[in-house]
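Next up: a single chain in structure tokens, the form predicted on its own.
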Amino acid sequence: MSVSTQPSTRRRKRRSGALSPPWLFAAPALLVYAAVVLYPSIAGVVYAFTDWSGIGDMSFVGLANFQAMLGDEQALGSIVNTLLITVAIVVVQNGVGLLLALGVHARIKSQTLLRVIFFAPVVVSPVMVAFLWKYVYNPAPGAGLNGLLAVVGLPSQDWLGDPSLALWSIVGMVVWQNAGYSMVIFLAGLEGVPAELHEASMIDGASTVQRFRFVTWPLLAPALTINLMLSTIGGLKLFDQVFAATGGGPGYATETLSTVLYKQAFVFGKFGYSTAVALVLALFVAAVSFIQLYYLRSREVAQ
């Protein structure tokens, strides 16, 4: 019996040793994101129901901060222009993303150069592709977009200063440059369709617009939950865009849950309210996500 035991326990101790290792690589990594993401996030969480000013000692307040919110204009506001924000960055930057993607990869010699091209405004900094743009909407006449207009005999608009038109001038700040990242992974959706597919449905006599919708489409469907995924997440925590072109104006205008947040943190001191705002954009990211996420993995094993 102890001949037959010892085998199997030097078994037993060679896993336990060959598991050892790669727990003591990792150590390090697990204690600095320990240290740099979940106790920050902890310590959020506990912040939001105090009132903290950011200096000094704080006490619990509850749920203070949370009905604060309930009747603070400006961040029922920001929720909206948020929302109106995310929703048009979805809808545009995918559909423009998709139209470059099938563009370059139609067989036409200067498509490498085209991805490039349309490619480059995501490696930008945000910060600088929002001054960039704020040269483009220059209000005054003949300057920028405006020049444009007065060549086609339109008037000059103040597109960062009407509150009419300052989100939606963010709007297209941010799909001009991130189309191009939707049109990568559209693009590498597209490379991955057989070809065989779309020369059995040619034979079967297919248009090209048939060969879209029932060939090409349900294959875009791992990409498109990817891309969706990533542009509603990025529309929802909208913030350095905004806070360098606008900085939320004019009035309220162009205010996200982001902005908000760092200007009651930041601007008045109000930290325990300001992580308040950030922990209910927190859940409410998490919450579109998974049930974004939840609806297009259906649809991809339906189709």
The other form holds:
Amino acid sequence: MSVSTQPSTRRRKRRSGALSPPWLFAAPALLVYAAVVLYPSIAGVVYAFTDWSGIGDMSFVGLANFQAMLGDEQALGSIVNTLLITVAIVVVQNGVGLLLALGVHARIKSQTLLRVIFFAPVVVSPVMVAFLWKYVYNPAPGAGLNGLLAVVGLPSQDWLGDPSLALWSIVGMVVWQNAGYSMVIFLAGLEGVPAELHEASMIDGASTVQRFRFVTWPLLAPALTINLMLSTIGGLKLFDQVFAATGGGPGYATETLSTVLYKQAFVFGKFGYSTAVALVLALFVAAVSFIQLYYLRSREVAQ
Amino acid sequence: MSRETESLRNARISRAQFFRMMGGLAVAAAAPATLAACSTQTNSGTTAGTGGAAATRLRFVGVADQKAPMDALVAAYQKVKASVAIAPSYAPTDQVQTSVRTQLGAGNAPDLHVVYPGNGSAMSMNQIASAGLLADLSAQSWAQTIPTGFKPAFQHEGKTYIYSAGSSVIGAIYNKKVFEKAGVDAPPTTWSEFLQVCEKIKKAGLPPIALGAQTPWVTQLITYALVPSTVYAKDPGFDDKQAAGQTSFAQSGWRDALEMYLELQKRGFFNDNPNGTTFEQQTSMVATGKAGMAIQVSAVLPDFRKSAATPDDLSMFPLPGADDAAQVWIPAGVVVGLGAAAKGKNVAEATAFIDWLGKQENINAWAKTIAAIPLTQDSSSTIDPVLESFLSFTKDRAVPFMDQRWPNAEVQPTHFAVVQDLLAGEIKIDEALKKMDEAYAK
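Let me have the form predicted in complex with its partner chain next, following on from the form predicted on its own.
Then the entire complex follows, led off by the chain already shown.
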């Protein structure tokens, strides 16, 4: 190549320059980033301190939106729902994902086919999943999931219509869709566990459980960190499935922070208040993710 | 490393070759766009006729309910005025609320867009007109003939901002065969008769009323059907008094309406799990004879007929909300309409289209498609025969849908939520009314 014909002194100069490339190179990308991410985000923060209705004039109202949130039963209830959903999704999705990964990692026949099957729901759009699951959750006796319950002699359930059940029905739907995603990340982690460690532990007489506990599990830490973070963030900002399946109902039983901020903006026309809710959600997600990352990173071990 | 990438790395391309190659790619990428542009030009050339003048393109964004009448009328307008092309698009209510309101806020709203009559939702006439974003239609001739009772739905501060082809009513859409089998020979005219009819159907082994309360807007219909009798028949000026703070949901016949709603549930007149049942399931239950009736708005009659094997099995009667037949009032609301963006580039053409829609024959055509009662009627107006029993009410015993006079967009969703909570037994009627009063006061 033409570079190889350059005198060696120039090459050295270039190499030292490569350690800190001129910022100008990044300028086009930074400009685009600023225009489509930074500016809207900062403009959004400003709206949180106004009473903007989405159309027409606005005026600054200071911290009134945040004060209103403290007395807003619906917003506070949605925080509780969001936390419940997040904890449930994080625990169940990753639990199921890990079991699936361990299952298809074992040397069994048709493991590739199984991986494809378990991963398939991930590629379906969440809204479509919600619409499809509405059929599964049909409350009529003998229809959908109730048909399965009837086979084993259990009473049928009003999956999405019973306020005490609807939230968990949604969790079930989300786990069904995303467990395959967790599985893939765990699989990548499992592939990275050196075979010689397993061999060594087998020679030492470790049982299957002990090998998982003391060899596989510690080495899965990076995969676990990613999975926990992604599922936490996914749970905290959950919108599509809830909106399509229940719209936050029955009553306010499945309202999440995301559906509340959607309704405040686009149904009630309170863009200012909605932005304030969004800001709280963003800070909340950032704080939780940061703490999680800090803690989980500290327990990762070098391979 | 694969062989391909290796060979790419080793390939030697001079700078000039590289640029030539990139240039070629750019031309290749641009070509389809140019071709597409040519083809559009020819298209608009043919539709604009031989005049040669560039067609004015008007954008219309509507809700799904408007598709059938609007598509037909847009095609008809094309023949009347070839120089104007209207490009309609439709979406579910939620999405329209999201996108059109955002476009209104950003100042690039479509020339024509869906508007809900009166007040009470984010896309309602009052909310958008008060921000100065709707063109004034007061001077158009059809606007002079709006019946007095409907004026609050069309007008803000005395000016007309929305076009709507007529009104729809709320009542019971019922399956005649189910009624016959249960031994019901005539639709009920009082509340106690209504309860007896339900009892008969229940004894015949079917749920008398299909309720799809999982779909939020369906939750409100039974209350809406009852409140005209329990509130407005006693006090036609209720809305004004409520606005003045002299009365409230909790202090009025709204309480009776919710009690009657729950009485239907207590007596086992609804299908199992109404909160988990959707509008589509409700529709199919009645249309296929698996339930007796559904309290619904007449605008969805076409949906019910579509799911029925024999559409003639379906008919409709007013839900009697009082024990004295003379005290029975019904809800009759102006159907969703459209307005012209005040700040659009083609305001004149957009309002001209609305003026054309206001012609009696077009009002008739629109109303017929959605089984509505035409805004104004002449000898060629047709009214869906199943709505006959409502006509005696529409003159002086009908009230607009309640949300059209509510002051903000929060009361209606609150009503949805409290009904679901009541059906689930999560709250009591007192609490439901309190929540609605709080939302009203916001």
